[in-house]
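Next up: a single chain in structure tokens, the form predicted on its own.
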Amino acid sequence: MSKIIIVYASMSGNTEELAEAIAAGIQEAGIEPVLKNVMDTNASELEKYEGVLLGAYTWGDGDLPDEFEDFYDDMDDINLDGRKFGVFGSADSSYTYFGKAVDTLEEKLAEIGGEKVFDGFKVELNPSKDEKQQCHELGLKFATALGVSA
């Protein structure tokens, strides 16, 4: 079984930046994560990994991005027992539900057996230098949770 996959959806590039910063932290720990746009994979692929990270921006008033909807629905058919997970994403506080897509994905991953390593990480619109550093640290923390140390 491979180690870690990072699947994300990014319209403006903000969530992709978060994914890349998390991946850099994982790489520092000695693991080469698989980084994929949600449109280039399917939910069943998650079962091949010990660690699953999902990133999504929140669309509208708390919705998953359109490109994540089929993936999300297909997650009902997989089992992530014994696997670690984390969720991250960009959001806009001008909407009623800030970062609700992150919460929605966290709930689904827990429902299908995953074990949460860190609380959903949400960023207001585009990530700052400090927030990218926090993502890097989350990547290290995630790799450590899988029993890998830098």
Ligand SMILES: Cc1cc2nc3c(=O)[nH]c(=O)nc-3n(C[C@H](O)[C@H](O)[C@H](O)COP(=O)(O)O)c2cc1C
Contents of the next structure:
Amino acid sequence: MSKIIIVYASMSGNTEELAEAIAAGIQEAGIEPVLKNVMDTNASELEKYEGVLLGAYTWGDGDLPDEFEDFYDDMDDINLDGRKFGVFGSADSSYTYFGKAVDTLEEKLAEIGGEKVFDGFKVELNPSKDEKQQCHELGLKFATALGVSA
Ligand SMILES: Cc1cc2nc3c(=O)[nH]c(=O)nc-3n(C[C@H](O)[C@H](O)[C@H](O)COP(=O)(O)O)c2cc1C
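Switching from the form predicted on its own: structure of the form predicted together with the named molecule?
Now the complete complex, all chains and molecules, led by this one.
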């Protein structure tokens, strides 16, 4: 059973690229993370893991992606005491609420008992090579925070 799950929503692939780069960093630390699209899982699955990473682009007017709505509502019924978390997402600074979905998910995870390992990581549209490298390092840092080393 893996210790870390990454759940993401991505319409045009940018957030998915971030998720994959973070996953690669976690693998470097010796853990095989579970990587799932939010449409293929549900909030109660998070309780099975020691580390939870959520990724979402921002939609509408600072909103969560539609496909994250049910998952988000169901997070009220779970408890993540003792679990560590991190949130990331692609966004577009031409909108009023830049990457607000990342903030929304961070607040919810803290509310249900999670402990934040890194500040919400927001990337402008398509991640650059440098930003993907930063994701890789976040993955490594996250795995290390869980007490796992290569
Ligand atoms: C209709 C629409 C609404 C959007 N609203 C926001 C927004 O409120 N804030 C923001 O930062 N980005 C907003 N975006 C930009 C997306 O978050 C951005 O394109 C992102 O890179 C998509 O990520 P993805 O490739 O993972 O789907 C919006 C995009 C569209 C098409």
